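A lone chain, given as structure tokens: the form predicted on its own.
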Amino acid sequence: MEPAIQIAVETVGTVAVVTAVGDIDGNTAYLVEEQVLPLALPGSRLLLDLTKVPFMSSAGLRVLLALHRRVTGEAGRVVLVGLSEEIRDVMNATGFLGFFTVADTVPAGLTLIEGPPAA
């Protein structure tokens, strides 16, 4: 049986581009955590393409926050790409959106992640 979430990782220059397909919820957040958190090394640059993630529960938000804390605490950067309107609204209402740099497309995200760190 296929997992409810699929994660693919590719490297573009110095950036790990993580593409997720499917819902990130209580049943799948641990899979995202297992595959993405090991990429959060000191100074790492991670781009999470969430274009094909229609739903994210609080468990998914927790994984994003853990990733943000680990990467930015070590002078790294995280950019989120392709947030659905629903996920963006939830992240905005909970204050999570302010922790992340957000882009609409992968090329735009790659441009942002290569810039200077946000203050």
The other form holds:
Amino acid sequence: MEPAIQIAVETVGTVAVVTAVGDIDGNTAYLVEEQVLPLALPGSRLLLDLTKVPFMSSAGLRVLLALHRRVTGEAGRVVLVGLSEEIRDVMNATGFLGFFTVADTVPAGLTLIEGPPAA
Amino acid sequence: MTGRRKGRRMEPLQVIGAFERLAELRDYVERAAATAGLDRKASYRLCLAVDELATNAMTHGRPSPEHEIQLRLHAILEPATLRIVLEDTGKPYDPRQTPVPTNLNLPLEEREPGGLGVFFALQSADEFQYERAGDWNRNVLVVRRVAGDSGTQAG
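Right, the form predicted on its own is done, so what does the form predicted together with its partner chain look like?
Up next: the whole complex, starting with the chain shown before.
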């Protein structure tokens, strides 16, 4: 049976680029967590491409919360790319959006994350 | 209290309470929303609501870990509204009794995970009803239709 979500990790320069394809719900959120959290090493830079994630429930928000904590704790940086309007609305309503750096495209996200460190 | 309502009913969907079945529940809601002529955002919010309520029932509703629960979903198209009825055989649980999360403005570092799912569900419908019917929790999400297919005329 085909897995409900596909997750690919590649390295672009100093950035770990994670691409998820599929819905992030109670069935798949743990798979994202298992793949993504270990990448949050000291000073790491992570780009999470969600362009092909049409749906994300609060199970996905919990993973983003865990990721934000881990990355912040390790003095790293994370950027979220390609949030759909609907997912963006939900993140906004829950106050999540303001804590993340977001970009529309992977190249824009790479530029943001490779830029000078935030003051 | 819930007399037999007129309106066009979609064939109900019944599944066991397993996370693998969430996508089927969302697909059903998406089809109902499309038939009712809801826009993309309204359809998404309804899918999210059903997903969160179902996830909640699967996670917290089992009387014991080895106990399977059943979920049943049906949609009723009325001239002015779409009603989505989600029922489960989990422990009695009225989502309206769940406190509204108060930490939505806190920095993420200080958040407690959880509590958001039910919040989304209750926010997603124009009207939300709950009742315990025998062994079933019955959640009813009512969404106003703007235009489009008018279904069967009531009355």
